[in-house]
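Below sits a lone chain in structure tokens, taken as the form predicted together with its partner chain.
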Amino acid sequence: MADKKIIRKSSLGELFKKIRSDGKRILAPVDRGGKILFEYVDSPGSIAPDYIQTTLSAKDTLLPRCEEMLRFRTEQKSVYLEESLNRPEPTLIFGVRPCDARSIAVLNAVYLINYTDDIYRQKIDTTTIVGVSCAKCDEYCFCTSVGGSPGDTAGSDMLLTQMDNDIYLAEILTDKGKAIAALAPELFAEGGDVDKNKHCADVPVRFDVKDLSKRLPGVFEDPVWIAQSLRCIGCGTCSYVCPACTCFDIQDETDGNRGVRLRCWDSCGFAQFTLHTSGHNPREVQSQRWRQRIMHKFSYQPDQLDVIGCVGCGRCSRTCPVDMNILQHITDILEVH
């Protein structure tokens, strides 16, 4: 059971100071010309005052867009592996929405099951997530259709829910959350035995995700994918903004005789993604690639890793340049008989 306390909004400044002197960097949502982006802050004063959702998720703290996997130096016939500079710094991410916090379960499933990805492991081990429940949503949000909710605690170490202007309910959920509260126990007061739900947005359930997972293998050959993806330009934006997308490419970069091997975000929406050097491509056309995106998230990952690869944040639909709408498409797929 989570330990429930209350903390005043006006106390957050003190808490941030304690977190900084504990040696953690703090990432929090900042308003940059209408875009809400995670940036390093020292005080809560810099945090965007009002937003439904951050424009981008905080995924790139755990899985940077481009990160070093190894470092090497070549000298004539010899090669030396050098110590990697990719060392995680203790980080606290403040203001993560519950959908995004939930996506960590997807990253964990991909990166920690079967082979443990030590680069990711180090990052997740040194990162603390302080979520903030959603009081508002928009028409793109569908967290409640994929197992989440605007006050969902999954993935957060501590979850704050704003009760009124100056009071947050603080649910202290994990050891990492406890460690944060222990930095300034005097700021966390009793009185947390309240119903947070009336302070959370009301996100309607739009579809039955179990039914979707069950039906997807049967519609693999259906023309619905072609109809849906005709306008998709394969730009990959949907993958880049998705908190639950995990696919990457591996590339070497050199400068003289030194070099790094990098992993960089990639997208199943790109033709190159599966293109063999021979010219053969198992997913030759965009409809096959769009199908892969949906199948992977709603059929393969639930089946193989026991997670749904989508948390319903709605970002892909909000940002798609040609207005592809994942909710609409899921509804269409469920109507295929």
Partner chain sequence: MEEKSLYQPYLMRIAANIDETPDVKTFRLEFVKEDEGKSFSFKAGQFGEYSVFGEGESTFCIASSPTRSGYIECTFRKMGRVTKSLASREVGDIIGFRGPYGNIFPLDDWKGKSLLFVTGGIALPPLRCVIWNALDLRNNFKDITVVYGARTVRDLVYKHELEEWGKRGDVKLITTVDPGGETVEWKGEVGFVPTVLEKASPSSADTVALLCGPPIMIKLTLPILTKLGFSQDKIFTTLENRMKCGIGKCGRCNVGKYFVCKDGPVFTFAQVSQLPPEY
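Beyond the form predicted together with its partner chain, can we have the form predicted on its own?
Partners and other molecules have been left off, which leaves just the chain.
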């Protein structure tokens, strides 16, 4: 059960000083020309004051867009590996929305279950998440349809909910959250029995995700995928902004004697994602690739990893250059008989 405390918004500056003195970098949402992006900050004064959702998630703190896995060198006919597990700096991510915090469970399911990815594990072990509940939403938000809520605590080490102009309810959820509060206990007062829900956005449930998961296998060959994908240009923007996408490509760059192995984000929406060396592509048209994206998130991952591969943040619909709306597509799929 969460330990509920009260902290004043005006006290965050002092808390930030304590966090930085403890050796942690602070990453928070910053307004860059209308785009809300996670950047490193020194004080809460740099944080964007009013936003529904960040333009990009903070996923690349844990899973960078491109990261070095190892280095290697060749001598005659021998290859020597040099692991390059650069120790990540302790980082606190402030202002993560509850939907994004839930995405950590998806990343963990892929990178820590069955096989432990040490590069990812080191990042998650040294990262603290301070979430902030959503006070408002827009037509693209659907966290409540996939098991979340605007005040969901899952994935956060500490969750802040703004109660009035200068008061936050702080729910301290994990040992990492307790460690942050312990840096400045004088800033936290007892929270008591406070109802935070009336201060959170009202996000209506748009569809039954369990019903969707059950129906998807039965519409695998349905023409609905063709109709939905006709305007998809395969740009991968939906994957790029998604906090729960986990696909990657591995590439080696070498000068012949020395080289580096890189892991970079990839997308099932790209035409070359499943292209074989032979030239055969089992998903040769965009409708098959769009189907894979929906099936993977709402059918394959729940079946195989017991986690839904979508957190309802709505970024894919907000940023799609051809206005593909995942909520509308899910509604269309559910109407297929």
